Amino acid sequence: MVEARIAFTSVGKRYGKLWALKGVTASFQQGEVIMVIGPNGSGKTTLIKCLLGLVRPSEGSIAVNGSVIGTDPAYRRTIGYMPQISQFPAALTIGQLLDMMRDIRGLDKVTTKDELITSLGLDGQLEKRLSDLSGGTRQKVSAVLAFRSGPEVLVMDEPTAGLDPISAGKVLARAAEVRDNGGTVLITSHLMEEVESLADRVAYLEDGRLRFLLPIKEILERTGQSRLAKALPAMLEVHETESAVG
């Protein structure tokens, strides 16, 4: 069997009494795409710190190319990461935080891919403040940001926001190509419409447990729906009913 990019095992995270994440075992595979969806507080948002080692689980593990992640945070240079909120540093420009950010990965000139400079509009804007940017233009830095290293994982948090829908095309465009040269990509977005034909399976979280992650095709074939919108809740129904009858 070959070797999940990425293994959670029993993962839980609690805050206080509550837990945003409860007994999430799953594993994400090299070449291929992730959407993890849910309700608001379904427990994505910390699906993903855990991922990153933003915060630590409570219980359980999670692994990334067969090693267990702990305090140590380098593995997370083969981690890129798209935030649905930048923060940056507001006195910097464009060009110095590309600058700083490119040291800090320790990543060369030659390395380092940056076509979506290019691509999405920005080399023009390089010498702008990071506090003058609008929200679309902060999204086109944070795009270039998560794809420059070439990562093997791609973490990807509501990554069309605020973007015109021909940069979003071209950002998911660059998710597809990490994912067909090996790469496990993992996309949260309200727009399913958007990822849909990108995403090779749906995990769906809900009160912090994964319900299912089943591929595509096989969530429209049981619901015998054309769209994902319109599967996703028949799909619910089709596992309440397995869970009972189990």
The other form holds:
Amino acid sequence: MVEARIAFTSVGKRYGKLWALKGVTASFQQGEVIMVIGPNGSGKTTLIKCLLGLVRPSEGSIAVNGSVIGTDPAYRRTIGYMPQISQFPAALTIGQLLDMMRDIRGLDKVTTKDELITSLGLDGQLEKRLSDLSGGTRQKVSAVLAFRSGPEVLVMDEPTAGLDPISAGKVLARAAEVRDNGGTVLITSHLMEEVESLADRVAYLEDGRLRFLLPIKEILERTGQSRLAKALPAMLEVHETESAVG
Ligand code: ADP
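Here we have the form predicted alone; I need the corresponding form predicted together with adenosine-5'-diphosphate.
Shown next: the complete complex, the earlier chain at its head.
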């Protein structure tokens, strides 16, 4: 059997008395896109932060490419991350930030994948200071940074928020390419229509627990719906009945 790219085993994260995540066991494979959804406060960000090593689980473990993540951050080189809100050093220009991040990540100038700079229209703005950028332009810079190292794992938190529809389409198309090249892509988004065509499976979180992790196709089949936005509420009802019976 092919080893899971990412494996969560009984992962829990507690903040004081609150379990932001509890008992999460799930495997994510090579060459798939997982849409992570759930109500506000259900633990989506905490799950992502645990994977990125920004938050340490209170219990359980997470393995990436078969190695349990611990204190050594080396595994993060394989991960491209597009946060919901990027914190950039305000005094730098876009160009300076891109150069600095390339050097920190030890990327080769020639092979660095920077086609998104042009396709998102950033090449004429490289001299602009990061402090002066609009929200949408910050998102574009963030997308370039997430993709340029050719990540094996791509984590995107609300990637299209603030982007115009054309740019959003380009970013999602690049995410599909990462998947097609064997990458594992985790996306959180409120805009189901936008990502449902891209995603293979849905991970649904509620109160820190993984309620289900299923292929979109199966969710649509089980509920008899053709779109995820309608299928999800039906799915949650079915599950409630199932657990009430079980
Ligand atoms: P989501 O991303 O689904 O909105 P989060 O993972 O951000 O959910 O949060 C899950 C729960 O954990 C929420 O109740 C939130 O208030 C709580 N939480 C998240 N981060 C912290 C923190 N640093 N300190 C205390 N509580 C937190």
